[in-house]
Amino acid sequence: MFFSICLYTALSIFLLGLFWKISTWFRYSVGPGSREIKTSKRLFAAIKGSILTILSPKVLTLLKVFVLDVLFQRRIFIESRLRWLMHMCIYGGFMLLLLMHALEHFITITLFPDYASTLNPFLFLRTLFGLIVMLGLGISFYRRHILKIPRLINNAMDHYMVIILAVIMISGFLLEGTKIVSHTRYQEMVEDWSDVDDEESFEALESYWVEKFGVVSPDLEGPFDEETLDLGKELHETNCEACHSRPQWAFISYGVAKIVSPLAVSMDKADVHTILWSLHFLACFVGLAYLPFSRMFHIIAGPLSLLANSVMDRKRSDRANIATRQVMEMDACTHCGACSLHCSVGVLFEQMQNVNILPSEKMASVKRFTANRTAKEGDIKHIQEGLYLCTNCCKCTLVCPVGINLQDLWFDMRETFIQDGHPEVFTLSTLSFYRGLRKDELNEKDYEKPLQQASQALAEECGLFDSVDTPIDLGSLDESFEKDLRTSAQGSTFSFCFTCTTCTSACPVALNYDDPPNVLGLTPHQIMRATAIGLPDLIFRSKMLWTCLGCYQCQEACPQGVRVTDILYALKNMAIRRVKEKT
């Protein structure tokens, strides 16, 4: 009764849990353009987009995926072989386990009647695939603290479903061991199964299963004389072999009865393989309850997420589905650290110990504040920071074995944390080239809101500049800010500037104006001349120096030679040391 009532337990948390889980798709959101899209309309959208999915060509590449990502775990081998053997060891084994021994009822008797968990190949099997499971956590354990890859971050969420299976196969092994040689299992099989019904056939049998089964009796002890051994068998043969294989067939669980064989009738008195009993199956309970709240609930969602990616693309698809496939996405990350293996910028976690500038580690930030909304402020800056500082390089989103598009990603959340009013003082920009390709996604008060939050901050935190309406005292030239500019070679350029106009006239920034120096402040060979001047304060103020998109145009179309783009990324950098040295 009691096991009955944790497995329904278990079972109505799981479900719950998985129905938690699957809602929160539709009703969180990535990205401002998100949250205006209704959770009914995300939940139609993807019961349309599957059904016309499925009646649609696409249905070929659902079914080339499944097979070659899904289940022979494609991307997983092709970056690492290990961690292949490992993922295909761990789920493969457990995967078997659950159809053949935990679903037996279910499944395994269906599809052969005669099936006896301790009868061969079953017997052999459920050993073999146990032994496969546990050679995938000690790959994983391996892989993360012994080998340790390199930024592969552990944390606790990754050492509870370990745990729970350790505890789940370790568990099984030694109860199967200690049934081996327990002599009261032994006494409950022959009462309830065999035909024996006088002493002398009694001892026969027992001497027989002491002999070759591997049961410790606390009566009889070897050895015997062949003519009760020959007994014996006969007996096993008429009420035994059909459901009894012998026990070396379970080859580690024998081991184990070996080991304890001496501790045999004490653990008998004890009861211990009851307890052992109860263990292994509330492991299995927890287990359960625990999966749509843990890491491996990426089973279910790293399937999903490798499907929706393979046919749904940003500008086609249905803005309601790609809401509810990012939020999807974060639940499918296996927390693998592959993204972060390859990341550009990674190593620069080295220097500025700021977890988030991982992507592996930043999808769980992320992930939280999505759920929440009410992080810190001090966290969201870490955040931030992990988010611009991503060169959009990609290398995350193609390695990723469970298909996230980390790019896009990365990207709907820089836009969330500006249209949350959340300013990133240390960037200034509208997020350079990468963002002002991707323009026509955004209106354009969302593409000018970070530029006047970062300006409004500066203005009024650090004082940098002040308004565009305040005079400059033009007899006040800074003679330090030339030389500043002056140590590298690429700054020194700005020299070289005789005011043509040609960077001005290739700029897409200033071409997209009618009226480029009222609206812009300055446009760039006047950025190059108030450098030569020496007016620092006019430059910072201008609406340019943080509106250049970094596109190189204006400096690949310059006659003289001036690394126009290169100067204008220094003189940023000089406002970012300026506000450090004031706050």
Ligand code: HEC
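These numbers were taken from a predicted model, which means no experiment stands behind them. Between two forms, the rigid core is defined as the largest C-alpha subset superposing within 1.5 Å. Positions refer to the first chain, counted from 1. Compared with the form predicted in complex with heme C (HEC):
Core-aligned CA deviation for residue 67 between the two forms: less than 2 Å.
Residue 46 shows a C-alpha shift below 2 Å between the two forms [criterion: core-superposed Cα displacement of 2 Å]. Residue 547 is not among the residues whose C-alpha shifts by 2 Å or more between the two forms once the rigid core is aligned; its shift stays under 2 Å.
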The other form holds:
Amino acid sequence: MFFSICLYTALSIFLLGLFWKISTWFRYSVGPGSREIKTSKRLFAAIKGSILTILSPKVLTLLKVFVLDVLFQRRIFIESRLRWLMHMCIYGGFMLLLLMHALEHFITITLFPDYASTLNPFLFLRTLFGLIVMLGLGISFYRRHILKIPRLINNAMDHYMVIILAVIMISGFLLEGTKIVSHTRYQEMVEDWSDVDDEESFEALESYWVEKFGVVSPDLEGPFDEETLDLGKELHETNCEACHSRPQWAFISYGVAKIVSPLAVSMDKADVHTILWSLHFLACFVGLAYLPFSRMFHIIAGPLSLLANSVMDRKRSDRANIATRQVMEMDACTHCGACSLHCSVGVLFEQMQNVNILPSEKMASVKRFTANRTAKEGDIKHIQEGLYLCTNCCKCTLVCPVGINLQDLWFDMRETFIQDGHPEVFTLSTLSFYRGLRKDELNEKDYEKPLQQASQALAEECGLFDSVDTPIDLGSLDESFEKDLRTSAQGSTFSFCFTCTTCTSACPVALNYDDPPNVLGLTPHQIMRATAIGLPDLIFRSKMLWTCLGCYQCQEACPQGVRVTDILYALKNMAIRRVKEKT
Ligand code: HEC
Ligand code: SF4
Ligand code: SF4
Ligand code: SF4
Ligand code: SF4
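The structure above corresponds to the form predicted on its own; please give the structure of the form predicted in complex with heme C (HEC) next.
Zooming out: every chain and molecule, the one shown earlier first.
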């Protein structure tokens, strides 16, 4: 009764959790463009997209990814053999236990009508699968706590599921061990299954079970004489053998049984095996109920993320499906840390102590932000720092074992913050290149917005960056500025410039406008010239400096070897230094 209540409660929580979680895939959104798409439209697009994909040749790709990446876990194999072994052990071992042991009434009995949990090969296989899971858990502990993989951050969630799994496994082995030695269980069985009725036979059968099956009897103790054992064997063969292989096959539990056998009689009296039984099942139920809310939910979201990413393409897929995929991907994250290990700027974490520099942690923050749609200003600054320090190198996306397109996530998060009115003024230009490449995804107003906000903020905060239209006093030549630039090898190359305008002709930003100087203030070659004559204010105010994509086309094209782009970066840094000094 109690067992059924627990089971149905756990199952209901699991199903409700599952439903709620999956519904968030269609309700939450990451990128600014996806916020406007209604849930019903996203649901419909997902159904339509799935059906169309299954009916198209892409189904072959899905099949390939399912076998290689989902079943064989190719991505983890490439990343680390040890991690692959760990994952295969936990996931494979547990699945086998689930199918053969936990669902024995539904699956194993249907497939093998003679099935008994105490009979080989099942008895042995249960131990083997359990051992495999334990091995996986051991490797997991070793990786996280002994090997100390760099930048692998452990959070509470990482521990909960491992602890639940460990409790399930350990209580299972202990339970089996105490059952083997239990005299009460033995007696119940004899009452149920034997036709033994005389005292001598009772004793013979019990002696045989004490001798060969590890039962600890309060009355009988070996060594037994041959005759008794022979009779016991005979009785065993007629009454019990059909369902019982030797418990030695369950070698772990048998080991446990041997260890606890001195205490067996008192444990039997205290009904320890009922306690262990309750613990074992309770841990299973807690695991089941907690699954949709834990990191383990990746069992469901991970394969879906891998499959979706293998057939979806940001340019061609329905925007509604991209929005759904992005939220689903966040549930697929296993917090494995592979992305952080390979991140180009991960090393900065050691200096800056902002966890959001690491993609695995940034992912967790972005997930929290997406669920609540808001965060404290300080937290947003932290996430933003992580987002802007990212170099868009794509390594995280390449190594992620569940195929999450992290690059897209970072881009959309930056845009979301910008459009929510959280511009990050000073680092804006480092992401412009990426923004420029994705310009067609944003409407013009959205694209311009941060640029305007940046110039406005600079103008308001320090007066360094007035609007382009304000006339400037050209009389103030600044010699210290030129000296500053000459301190670096790249910076000093500005003096080679002979104003040929090739850089400006190569510049995609300048090419964007009919009348570049009017919009941009100065064009690249004019900035080089203004540098040579020492007019920092003029340069800092020019929109060109701040809209530069960092694409290096100008530098590549310059016949004089002027490091144009590097100089632009040096100038931006100089401007920021000055602002910081003033404020
Ligand atoms: C119809 C099959 C069947 C027969 C016949 C049978 N048993 Fe069992 N027995 C089982 C099953 C199944 C379990 C495990 C029950 C559980 O999981 O609690 C078990 C459990 C036990 C246990 C507890 C230890 C353990 O491994 O779980 C003992 C002891 C035991 N049986 C003794 C006997 C004896 C002695 C006989 C013969 C008189 C006998 N059984 C006949 C099916 C059988
Ligand atoms: S794209 Fe950004 S977050 Fe990802 S690895 Fe490169 S620098 Fe790190
Ligand atoms: S994003 Fe991918 S690589 Fe990074 S922690 Fe999550 S699952 Fe691992
Ligand atoms: S291409 Fe080189 S030399 Fe020509 S204007 Fe630009 S920086 Fe000067
Ligand atoms: S790097 Fe040079 S070419 Fe590229 S946008 Fe900046 S100024 Fe223009």
